[in-house]
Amino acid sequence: MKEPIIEITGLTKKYGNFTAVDHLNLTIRKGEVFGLLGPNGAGKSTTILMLLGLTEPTEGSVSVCGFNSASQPIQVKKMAGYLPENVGFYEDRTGFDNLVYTAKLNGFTSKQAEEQAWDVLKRVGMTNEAKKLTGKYSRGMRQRLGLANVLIKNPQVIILDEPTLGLDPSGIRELLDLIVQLSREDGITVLFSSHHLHQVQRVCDRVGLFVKGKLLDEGDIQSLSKRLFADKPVIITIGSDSFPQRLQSADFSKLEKRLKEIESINAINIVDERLVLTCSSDVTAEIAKLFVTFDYPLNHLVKREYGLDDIYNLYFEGGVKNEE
């Protein structure tokens, strides 16, 4: 198992009587893509500010790359890069000049800064726009340049807040691929905050569910699904080329009778010439074997999987009543 890169213990932030982050405990490991998921006001942004040493916690501690964010904020800023939702640049300078300026602020010599600027521009696919004034950049180009600006200092951790905002579909795909590449090939730890569930599900190794300042749960999508929906029925949908001709036949009645003998199957319904089975446990293999025995060719056998949409709905749209 890879070593921890971010360690959060009992992290709490209060503004008067309002608790923005409530005793957060979390460990994020090197090279991991971790998704921060939750509605506005859930405490994600405040957590990010404390991670970067931009605001001090009321209680608890957070360390990034072994440095305490509250007492060693300069060291943390050297190790971590942050791409906010809205990126600002000197609009009367080119994208290349903006990156060179940032590199020099981070201690690079002029030659090193120029070399680094070209390198990160290439990584984010921006070499053709390098000499264009940033004031003429589209929203998508600014996001790409923002990511290049984050990468300029070779960070070990990057924090991305809605990084795909304003990108077209191809740009979103390329940026998400780049995020995965930074994690898998370069070992960079990525914190990815987004409201786009399918994007989070595509790139994140784990997600944390934030509600009212609390981390309610965390884990990969599969393990979260198993925990949260353990008491939900297993829905199995079956399709066969034989169904249109055989659904009313005697041999189908025999098949249906055998299905009813499987203890885990609670209900059998026919929907649009497909069987929909409601089960108390996963009996997919047993069902498939039975269909082969009765000589029904299967062209569709799908077990209902609970994804991030279901998890989000459960926690953030009224499915779970959280403690105040």
The other form holds:
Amino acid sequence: MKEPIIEITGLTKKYGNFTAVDHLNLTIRKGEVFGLLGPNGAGKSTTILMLLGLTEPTEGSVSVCGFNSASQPIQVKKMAGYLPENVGFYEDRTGFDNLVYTAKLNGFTSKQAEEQAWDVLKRVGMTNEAKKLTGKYSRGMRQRLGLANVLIKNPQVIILDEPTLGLDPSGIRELLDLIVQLSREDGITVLFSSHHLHQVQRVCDRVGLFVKGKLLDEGDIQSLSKRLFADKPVIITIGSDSFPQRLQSADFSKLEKRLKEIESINAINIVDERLVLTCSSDVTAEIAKLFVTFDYPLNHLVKREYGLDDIYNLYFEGGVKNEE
Amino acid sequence: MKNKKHTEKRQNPFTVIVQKEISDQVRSLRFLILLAIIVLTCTGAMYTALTNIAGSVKPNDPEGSFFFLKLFTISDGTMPSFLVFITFLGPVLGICMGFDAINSERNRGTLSFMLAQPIPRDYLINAKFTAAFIVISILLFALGFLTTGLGLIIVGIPPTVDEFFRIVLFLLIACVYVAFWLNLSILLSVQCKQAATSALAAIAIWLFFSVFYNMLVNLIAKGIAPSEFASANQMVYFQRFVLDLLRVDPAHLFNEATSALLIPSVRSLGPLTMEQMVGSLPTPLSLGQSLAVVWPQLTGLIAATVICFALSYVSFMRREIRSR
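Now that we've seen the form predicted on its own, could you pull up the form predicted in complex with its partner chain?
Whole complex next, starting from this chain.
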């Protein structure tokens, strides 16, 4: 499961003076679910287009399943399924017909194509809608059919460009679960792009953070936030039922003194009758023990960790602002 | 029987696309409407031709032996002839079949999906052209042969071999002529983002050539016309120049080519001097000679068609296809 299936080295794409993708290096291993995260206009779609050989890189190279995307796009497209953003179908045909057409384009005979189409329709749970015209499909059904269309060629890699765009929360969950389930069952490598951090972290093994054409960091979300916020303090907020009465009392000063003895605590503040401790490392356990020894009934103990939301705030909202 | 599963042939993706495109074309409402118009007008033209054919055969007419061809060219003035209808409606047919070839795929979001399939990119545009061309050829040949057959039943005299080949050649040229407009509209469909824009642009070009271009040439001709005392040489040059201007219009080329084929007594499509006429017998030309007369027109028409296709091909291959 460890061999690399997608290798991107020094990939650059320029449109005139504008650099959409800037010296991107990325390796995705077989069987992984990889999330390409970034705000709109970060260059995710451009990267995906280059992965499939739909547009030529200005510099650098991409290989998918051992084939160079720029020079052997057809080989790549045999191995990799691609679900474009806002996928469209031939709307005067049924979903089934659309699938059969795709299958035939991928070299199946008519009979095989029909069998294969039923098979993938079952897998994405759309057998009831198979004979409806795709023009009448809902957004969620379209995405499912899109997924079926991608799976029909038995790909090793599936690349999904913003698959969750425009779906409602339950639709998003269903689709993502389906994707992950399929990838686990068949060992398909999944690469998808999204600007929804929260969806991505639920299903991805690893994510790559993509801003302004550059890959900021990659890894699983935990290690990502650890690395990105390594030097940020840990903030622990403590609340107790007895705070309002005892905050001014003598035993509280004693407690405060003991707290100050803990080395990593840098500052102690009282905000809204709650104690806010700024620490350089995680000392929650020690603090909790202390409060119990002093007989403070705790009702609130929160360790503020830098996580997704902060990544989001830091890069997505403050960063590139060109929402469509 | 025993090898049924193995004998089922794997279709070439190109054939698959062509098949789908043909069925799309044939099913589309606009094609059916146009088909009805063309069939109706041609029936009308046939009717007038058949009612007038007796009067059109004069004693000692050099074309007397070619009277079958008259079915396509004569009219009593109430209804234009078959030939005129093809000249007029052919472009509409071509435009209607090609104006949304590429941009509608782009707008529906099916283009990026198609290109993600393991097929060379040019398959798509080639298949679009091939499919439309097949439909056009079948339509025109069916109409031509139906007219021939009907004429045969009503008149009762079979066409000679020479006449038959003239009819086939005429229909072939008509196909090329319609293909020119088809390619022009495909070119516009690659260039314009909206199908409506490309349709209007194609119709504008067609109107320009069918209505305004002749006026324009007349205007120029009037301006540069030599005085009536000019030398014969000057007159010939002037006539040739005006004719060359007219020949920019594909409809003019088509008219020249077909009239020389369908009216075997046409000996030249340019000005003839008295010297050239001296001693010539007023007999119809043989098929080979007629073909020699229209060869330049034929080449010009085919060249225009190929140029249009080449332009759209290059422009399509270079275009970066993003989703919607």
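Positions refer to the first chain, counted from 1. Since this is a predicted model, take the numbers as computed values, not measurements. For the two forms, the rigid core is made up of the largest set of C-alpha atoms that agree within 1.5 Å on superposition.
*Asks:* Relative to the superposed rigid core, does Ala70 relocate between the two forms - that is, does its Cα move 2 Å or more?
*Replies:* After core superposition, the C-alpha of Ala70 moves less than 2 Å between the two forms.
*Asks:* Using a rigid core superposition, assess whether Gly125 undergoes a CA shift of 2 Å or more between the two forms.
*Replies:* No, Gly125 moves less than 2 Å.
*Asks:* With both forms fitted on the core, check whether the Cα of Lys104 differs by 2 Å or more between the two forms.
*Replies:* No: Lys104 shifts by under 2 Å between the two forms.
*Asks:* For Thr164, what C-alpha shift in Å results between the two forms following superposition on the rigid core?
*Replies:* Rounded to one decimal, the shift is 2.6 Å.
*Asks:* In Å, how far apart are the CA positions of Phe291 between the two forms with the rigid core superposed?
*Replies:* Its C-alpha shift, to one decimal, is 7.5 Å.
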